[in-house]
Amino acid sequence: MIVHPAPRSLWRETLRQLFQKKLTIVALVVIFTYTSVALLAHWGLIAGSWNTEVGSSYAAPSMQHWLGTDIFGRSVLAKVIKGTEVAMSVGFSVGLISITIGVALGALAGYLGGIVDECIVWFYTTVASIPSIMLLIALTFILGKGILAVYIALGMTHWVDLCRLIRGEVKRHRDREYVQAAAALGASHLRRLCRHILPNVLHIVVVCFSLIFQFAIKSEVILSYLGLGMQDSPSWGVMIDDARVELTRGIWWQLTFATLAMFLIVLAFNILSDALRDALDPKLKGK
């Protein structure tokens, strides 16, 4: 008798594929490092005194001040670390808000259809027709400045693509045999949707979360650069804005290290998003 090996689960197979690629492993290490730094900064274990003068004004990078100091003699390294805390918190919070809105509306539209579907499609089409940067600026003007306003404004503008994808997938799954079998066994509409359909579209949520995370980081930097984001805490966008005048005096380190910090995490999430899409998208299997 031939014994066939037990098939791997989707998520175990995905992890296996992710850890087969060295570039993906490097991206995961970068994301883990940024997350650890953000948590340590949030708990006050590192960069807790970022606003304290530690040296002379505009001290160049040295062994004493690794990334130099700003106009007030504050450590640029500490500001970059606090900026990492802001960026990671924005990415995570905006991702959760966007996923909650996108999955809820997309699932309802795809499963219920009819007038509910038409209303939700009209709503996300209207939101998508507005240039995202204009909508962001309008929302931040309405909500005010600060981290909470950034969370809400970005969360309300990054859910449209996920909603569209979830709607299409739920509509494709709702008439399949396994859903009909659940209905024949007496499963309610809510159970059919949450217990049977949504787990089969979870891979889309995972990929979209990684994409939304990096989009949120870049958007927060843009808002802070324009003076509509963070106010009482360092942000990479604020550091880049401050560096505009500094460059004319040859002060390059604040701009360089803030930009480099943003570049590394965005690149890492881009690599991870591509790897997740390749591993989870059934259409790409075998290619």
Given for the second form:
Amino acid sequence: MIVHPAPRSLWRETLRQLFQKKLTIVALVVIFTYTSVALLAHWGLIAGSWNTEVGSSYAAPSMQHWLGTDIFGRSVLAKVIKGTEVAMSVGFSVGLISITIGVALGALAGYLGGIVDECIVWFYTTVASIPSIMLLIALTFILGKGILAVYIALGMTHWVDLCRLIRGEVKRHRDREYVQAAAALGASHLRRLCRHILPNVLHIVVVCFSLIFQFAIKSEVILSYLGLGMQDSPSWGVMIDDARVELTRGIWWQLTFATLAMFLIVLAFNILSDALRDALDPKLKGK
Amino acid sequence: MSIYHYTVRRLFYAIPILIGVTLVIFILFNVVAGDPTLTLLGRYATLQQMAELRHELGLDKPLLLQYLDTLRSTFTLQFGRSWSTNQPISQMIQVGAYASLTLSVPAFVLASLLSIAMALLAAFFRDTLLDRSLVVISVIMMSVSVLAYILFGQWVFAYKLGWFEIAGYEYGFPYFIPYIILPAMIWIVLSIGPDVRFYRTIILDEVHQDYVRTARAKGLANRTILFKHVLKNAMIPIITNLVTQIPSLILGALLIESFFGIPGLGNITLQAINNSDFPVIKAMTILSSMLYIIFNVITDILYTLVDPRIKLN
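Next up, can you give the form predicted in complex with the partner chain of this protein, since the form predicted alone came first?
Now the complete complex, all chains and molecules, led by this one.
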């Protein structure tokens, strides 16, 4: 008798692959650190007093103020930390919103086919035809300003690619034997879709979430520049935007440290997305 | 089916999408958005003034009629007048498009050539130090904020070193050149990261095909395979990527234009946002969506011309 070694599940195999590469581990550590900082800031354990004056206006980085101070003498370090909270919450919420829309519409279109499919395809082709920056502007215009508007506007512009991928994949799976078997056992449509098909397309969602996360962080900066972003919280976007008037006076620290903070997390998510894609998408393996 | 029939049919399919776009924009601006007269007249407006302005702007008409107006303006390209400057929007578009194109066309051509060349280089020397560092540099370049590039670039090269104009623009052929060099360079830096990675993946996709193995088996040099066979086949996705980028050229890079004071369409759009100038924002959105749809049709037609395997129906 031939004894086969127990096959590892896709997810355990993925984790194993992720932890094999040093670079991916570094990226995961960075993401974990940022998440912890964001949570600590959220609970007010650190940077809770970012809004207080700690020194003179525009003090350069020194031993006392590691990253310098801003126009009101507030600590740039505290603002960067508070900005981390904003950025992580934007990435997470936008990821969640776009995945909910993308998976729901994509799965419905792919599974039901027919007129529903045509309508959903028409809808996402329409949304895809409007340049995302214009759609974003229009949405924030209507939703007003503030963090919730940023979540929704970004969430509603980033779901199209995911929806298209999920639709195609669900369509491919719909007529497979295992789904037919489930149907023969009396599984309802909902059960076939949610219990049997969706777990098989989940890998696309994971990769897309990682991509959307960093994309949302990058887009928040642009919204802030347009005056459509965060209002009374020191996001990285607002800090970078402040630098427009600061740079000519030689004040480089807000821009530099906000850019650096953003660069690290975006880079980490870029590396993670690549690693996830390598691990989860067998077609791309070995490239 | 002939290519003409195919073109006509593809254009016909584009109509529902165009109607969808106008519908989305109409719902966003005419139905969901608040009363614009409030922002236009300021805080001390009387109800009567607001009612008069609403009438003047045609906002008191039934929604269906308003939508038909939007639809008509889409097909006639007559978008009415700007609420803030009272200029005809079609005229604003013509003037703005010139400035936008003088920046975006050279930047786009250079960026595309450069990134295709770098992607080929990376693919040719794949898995060597050169390839890996090109990929790493691309990822690093993609991770820096757009605004950081613009701000640092403007500060260092224009303000500190004084090599380029800080901001401004002049119309006419040789005169605009000094104003577009730095913005164009920033544009190139911005697009190289994602483009090199994308093109490299496409080229590597081809490298794993059977015909490459055959070519190698019959003893062709690596260089010949890459430039003669692989590049030709990779051209289809590359062309798609290039053509679908063209609509965004006309809108220009919103942020770059506004930082460098280039009076292009991107700049006009940003000003319209600041002034709550709905007709201009609507016109720009419809215009860019239309271009996107048209260039998508063009891509599909190019496909059938380049690749005989693609059936016309």
